[in-house]
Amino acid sequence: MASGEEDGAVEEKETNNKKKRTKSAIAIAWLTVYNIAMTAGWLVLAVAMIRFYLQKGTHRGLYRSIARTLKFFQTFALLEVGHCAIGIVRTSVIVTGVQVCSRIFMVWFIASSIRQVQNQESVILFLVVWTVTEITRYSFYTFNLLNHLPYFIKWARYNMFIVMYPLGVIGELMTIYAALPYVRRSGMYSLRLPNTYNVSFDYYYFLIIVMLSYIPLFPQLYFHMLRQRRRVLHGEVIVEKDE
């Protein structure tokens, strides 16, 4: 009787292990396809931006020419929050959510909604930074999943952000700041009293709050990446508090 129970326990354990391996293989396959697609998407954006500038000789009109592609791939990145939530990627849902949602907000509710800012140099600044960063990041994930990670991609992933991240933030903040006068004059996305819902919302002041939120959020995300850099490139053991 004991032998039969032991055999049953062993078989159950083997079945569970097989299920775990299958789930792991499916997750790796999906993540590989996803990261290849996102690398290709941002490469398409990079080529489109370079081609536009070479043909036109100016950045004016560049955003409008790539807006549809940018909105698609940046919005598609919402899947990364889901990856964290279901556990196939071991990254904080909060950190990933803040990064992805802030990008989507910049694309949909600032750059695409307020045409007057689309030709600002600050828009081109954050677009270039995002493009270089995302090509590097998704390439890193792809090669890492395939177990063939070139050192230069690893180096770029954990060094370029030191400059790129602050430049991206500067571009985003300058773009929001440039949008403020247009938002105030138009009253876009604002809800004035009196109204049916008896609720007021001022998008102008909301954008100011968004800008102020960069003060506590940027250092946290930046130092998080610096800790990751020390761990990956220098092998330091970093003990972080649970989030």
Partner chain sequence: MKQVEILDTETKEQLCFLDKVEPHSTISDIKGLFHKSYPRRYPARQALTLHPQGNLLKDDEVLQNLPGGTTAKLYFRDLGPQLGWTMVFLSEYVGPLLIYLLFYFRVPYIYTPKYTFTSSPHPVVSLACACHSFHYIKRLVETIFVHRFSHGTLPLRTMLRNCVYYWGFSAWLAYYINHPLYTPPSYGERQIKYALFIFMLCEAGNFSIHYSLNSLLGEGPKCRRFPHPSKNPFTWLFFFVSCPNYTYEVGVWVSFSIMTQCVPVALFTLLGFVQMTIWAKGKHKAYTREFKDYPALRMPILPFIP
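Starting from the form predicted alone shown above, please give the structure in the form predicted together with the partner chain.
No partners, no molecules, just the chain.
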């Protein structure tokens, strides 16, 4: 679910080239810089992960080695919510917000704060998925803004998610599931009764609810993206026939 894709930005950039020219030059410049920076950031992460694995031969300790860079770039993505809010990117603020928040939740409140799960294979799974997805996505936006979109990037953007998305969800769910016993034992992020303000919060049950929420949300997002893909690729076919 966190390996999500925003489609509004794509639609806007693909169909409204004329509108883009009238859009503020500063906005375009900023977005180009932002997307290049993010592409670079995730490339750095990918390289760091590969190097670690080649040098150490194991995935143990891999998360710890890239944790700071991951936190930085994933948290930086909050800016995308701002882009939608001020209108320079045509996507729903809520959709972007939910996607970025779920990523930040995984990074800060699961992987980084629960040390015992950091060496799980499922962590590597979602890290790989996220890295591939984000490099594709940000380079897609970058090339779009520069008006030079290589077909293979467009292809990657609209086809890789079919495999990446379910894999990412599996990685995330397995990681949360692995974290449950440690959360229960330590009572972390939880508030117990009695207390002056008569409220309680159980992080363990909260995580279970989070996992259950994937059930209604994942299919909706997945089929939405499938529909987007059909629309974009279907539209493309028609154009080719005319030519």
